[in-house]
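Given as structure tokens, the chain that follows is alone and in the form predicted alone.
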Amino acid sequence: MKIGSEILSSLKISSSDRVNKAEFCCSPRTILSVPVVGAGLSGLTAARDLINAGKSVVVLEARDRVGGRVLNAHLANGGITELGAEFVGPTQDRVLNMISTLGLKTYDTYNVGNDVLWHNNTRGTYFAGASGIPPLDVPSLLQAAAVEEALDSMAATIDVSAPWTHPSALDWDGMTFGYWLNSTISLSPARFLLDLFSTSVFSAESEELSFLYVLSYIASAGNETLVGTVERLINTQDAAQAQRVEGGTQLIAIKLAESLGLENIKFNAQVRSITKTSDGYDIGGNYPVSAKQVVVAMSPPLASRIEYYPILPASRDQLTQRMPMGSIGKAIAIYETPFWRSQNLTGQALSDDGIVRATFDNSPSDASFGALMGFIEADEMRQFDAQSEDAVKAAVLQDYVKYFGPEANNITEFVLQRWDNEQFSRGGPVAYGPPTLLTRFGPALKQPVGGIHFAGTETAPYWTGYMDGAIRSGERVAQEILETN
């Protein structure tokens, strides 16, 4: 897989470079304002920033490449697609910047004709367009649709920056989503979307997620003068499907890294420990740095594999034992021509069965080949961590045929990603809430520790989860840094 291969040749260290913990006590240390760990988007963005203001920076990147949960995959026939993060869409201001700034283009998610809806053993077509509401009965659309509002009423009500500061905040995090579900839904078609809303945005189950997480979640897909809103998390139009990125996401990762100056990045440079010295920091791994401050990008469950000598807080401790990444995988399948859309199908289809129950058309803009997208989530992809690529394939396919018709069966191509799997990403899109973390330990989620500061998307008030939100820690955690020099 070709991933950013001109900078990889720039930046990958050699074997030599490489110590064990032992050997770290004798090895040469640079000497840095600030290194940062993890070369995601909130680590490059933190990196940028702070070699504006003069800094002296390296970003330390465990993988190979840049990115983290975005990247991209490089076909047999010559295009791309993406496996992880790949959305943009409106209020999402720092990501839509930014590629702009990088010169970048972005084209429209497809979204032309009608969606599929797999209920009850039954395929059904329809014409979702801005409202995105399936064909369901009366009496249970109206009931989603009252459930949607009571949340983004509530939402509306919630502080973005310290969700646990709210008046219900006990109450709400004290009880899973699926728990105020069971007290509000009668209706088991109204209760599939709500569920599939759960699994679609978190990739957990709704008995996972503290009911005041998700109301924080809802009230962060906004910006400083929008609130957020379900609609604006789940839709296609308008909403944070609406676009794609020329070239794929990684690019983003990818630009930004270049333009930071490519001796500014480390490949293979896991960070395996933090010290606290008399005059800052002396970092351990593979490429071992000494620093007044530190940035840790990373998400909290991973961040907290890090050695920390002396050990951080208890709240922060106990908030990284608690958080865990949500399970999702992609499944790419590719085919000669977009064949769906000859059918008037948008290539979208919304399931309550199967290993895929959510589907995007992942086609290039021009259309020169097909590609169809699908989330792999939650319990539907613990059950297939373990399995076979062949055995999860054989899955996928299977519903494919089931939304798009026997067509879905003759692939050029097969991608999957199983993020669970990834050894410095064990999950994704992101690190949630589960019941009572927020209004106990919330506080330590961006708090920095001396002169450790933590960034991710996880720390961020809008967008959290998402590229954008990512952007946004990166740029908090720079000024942070300035603020203190």
Second form
2 protein chains.
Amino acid sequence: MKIGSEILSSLKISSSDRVNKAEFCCSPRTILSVPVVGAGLSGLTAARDLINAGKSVVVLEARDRVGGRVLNAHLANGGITELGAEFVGPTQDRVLNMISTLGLKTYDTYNVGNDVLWHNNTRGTYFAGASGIPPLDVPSLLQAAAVEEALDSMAATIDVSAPWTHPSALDWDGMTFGYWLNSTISLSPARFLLDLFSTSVFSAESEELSFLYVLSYIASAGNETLVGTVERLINTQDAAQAQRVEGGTQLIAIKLAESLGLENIKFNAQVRSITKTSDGYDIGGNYPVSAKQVVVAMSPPLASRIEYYPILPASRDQLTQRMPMGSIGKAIAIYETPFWRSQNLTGQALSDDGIVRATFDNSPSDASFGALMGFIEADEMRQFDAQSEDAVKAAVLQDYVKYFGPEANNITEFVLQRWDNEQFSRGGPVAYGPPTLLTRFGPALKQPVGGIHFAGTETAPYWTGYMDGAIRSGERVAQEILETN
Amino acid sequence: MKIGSEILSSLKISSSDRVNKAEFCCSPRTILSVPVVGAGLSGLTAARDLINAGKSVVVLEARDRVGGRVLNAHLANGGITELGAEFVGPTQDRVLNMISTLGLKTYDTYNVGNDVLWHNNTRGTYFAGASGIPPLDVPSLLQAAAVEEALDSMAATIDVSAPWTHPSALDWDGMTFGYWLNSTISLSPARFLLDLFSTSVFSAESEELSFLYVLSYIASAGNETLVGTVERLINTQDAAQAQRVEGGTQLIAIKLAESLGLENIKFNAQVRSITKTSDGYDIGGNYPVSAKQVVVAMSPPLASRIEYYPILPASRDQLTQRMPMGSIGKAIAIYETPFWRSQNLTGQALSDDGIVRATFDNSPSDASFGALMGFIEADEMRQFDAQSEDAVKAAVLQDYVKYFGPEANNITEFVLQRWDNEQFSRGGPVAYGPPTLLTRFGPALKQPVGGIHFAGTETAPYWTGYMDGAIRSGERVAQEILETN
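Form predicted in complex with another copy of the chain structure, per the form predicted alone context:
Whole complex next, starting from this chain.
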């Protein structure tokens, strides 16, 4: 697996073009209208709209690649696999539109046959379609369905642009989602399903999350005309996991970057300070620039690691102290073929045990090889963050054999991405809200500070935490800047 | 009020000695055994023990003064007042011992007469001693007492060095303190008392705190022989607010710094990076040094703003993303005399309304002038963080008049310290634990990473959040280093 160099070469950037710390320490500052900090989808989208409006823009990226939490890996067999955000689905209008505009193609996530359920040390299978029902006892299934319905109906009352204005906001934001589940669910198989919802959507245990934040996140899984639902978050068919992108989702970021003009993106250009001057800002770091305004397109916890002069208002700083990244990894086992398909399995498994508790068929659309992807999330990821890659691999394959049989051991390659250990992510997929975050600090998420504007999927009213939300936030921040000029 | 320059002159450091960024950018690194990052009480204590053991030490302090969250202000009337940590009390053995060793004197916090209670827009007074009872209805008082007893008895079962090992740890750490109060307290006056406990001890609303963290903090309010209790946290007599220090608590830090040799402390020496080398660490910033080991004596949320190469383990980084500072300010109104004393009032008030909900008599021991100190905490502080000092002053004096009568308007000076707005604090008094912090990340609080050792009051088993805890953490970290060498 080669990540950095492959991506760089796909962007036609030679290593001699890379920004070098010493080289730039004393060079004169470039004067721009709006630099953008971060070449993830939010930053690149903001840059696109600002450039189209005639602004001079440079995207300053700490990594040697574009995409942020969206990342392709190149496999030994010549294919690719996705280590970060991977799926798109209905109501994700902005990312679907961008995919189409950039000339990329989507295809349906493989979803033919049965899903696997591993529960109480027993393996079962069930039809994967909308009518499929996990093999759990009926009272538990009814209870889980009732809880889901309750979540949806509460979520439907939330204003996704200002969840803190809800009449019950203080109450809901004062309790953990886990505690609400404790007081609502009596049957352990129902609780298992809801805990899996928490870890697979947020990469956080239910006890880490504010109940208001969870309701707000459910509400955000839609668009201006369709309110979000639990099903649209968790399902494959007609939901957030419905489709994939030919060639891998990082192509969205790469093609978007190419369309901006590659000279407008500076790599290895970590920003370390943003200093107000008499007429704008000096952006300090490996590639110093000066500008009237600046877009910070980073997750809140990482944005706080830039030094701001003068310091940011307490509301913004204390927000960033309180909004952590989830704990997430992706493990992808590569096979000669997607062998599970011949067993009438989708490759999707749900489990109450092991390091991997949710899997997907990550094979390419032509099934030229097989790929089983497993999410490692929350407590499981934290348990394995410091362990060797071999230890993780052994634990993952042990689970895959439980779910898909002994053939799961016959891998040709094993790819592991632990986002918790990435310097410029330190977790994933999204910075989440613990109790009291939204009611006390919510407005500071996207409130500009002078000429400093904040983007990132965390600031989006729809599809917070997804590629679609990142793109929406980039569009919003560009509009915000253009309206004030 | 002059803070920085006065303190600097008291430390006999001229401004030409101050470290200047440009001056040090290219100077050769100093080679040391153990640099200490942060000249608060924890860092200074660690430096003291390391120097006494023969190590070469420099304390690198970003501010132009020692003390961190301990700070004297010099008043126009020639006196001083305390803007940060202020009180000491029984079982705070380490800080009491240090005060005595440094030749400083303590005196009893003024506590003669009656306290004021402002509740439901009504002012009442009640005897301030141990037998005093706030004028609330008896059922509420009984309920509050029962809750306090329950908290104490649960706290008594906690191992303060490892709260996450308690049999109920997962359950307690999965709920907010506010939610536990919701399910335990039915009477609103009782809830008022417990909410005031939360804001005045943690500078956080009860909904921000993990219930396990609260129990652990209560347990920590003692020493190796006396388990902590709610009363020892909140009371004046025989408790954490029992005594004050002649000349102000910052004298502890100043005299400790003098005892180390002032040449061993570098001011304006913000550390920006800690980089592992083949045989130790390079400490980058305004005063670059190299060393085998390093002590980071900072609160977790600020320690994360240093860049570490290689990056810190996920367990440590994600801890720092999840442990925010409380929101706190102190407002001190200065008067010709402590006029409330002639009304048989202690100067202590508790309130359910206004910007200030807990006050103390902050006059000096000789009562040569009067000083009323009010804490501004949690939601109240956040509401006023961005407002003008005049607006805060007006709101504070309005409260003081409610509590102590119209004479409270006759101030000679008004001193305000908003810790949320301090660049090198960004809140206070302590970084607290939201739900799941201790059970998922607790061990990372003081676990060294290679030769990087962590101090700070947040890491102390006793008197976490207090000066005593800071000193304990400095002693522990020095011992940790000396034992490995």
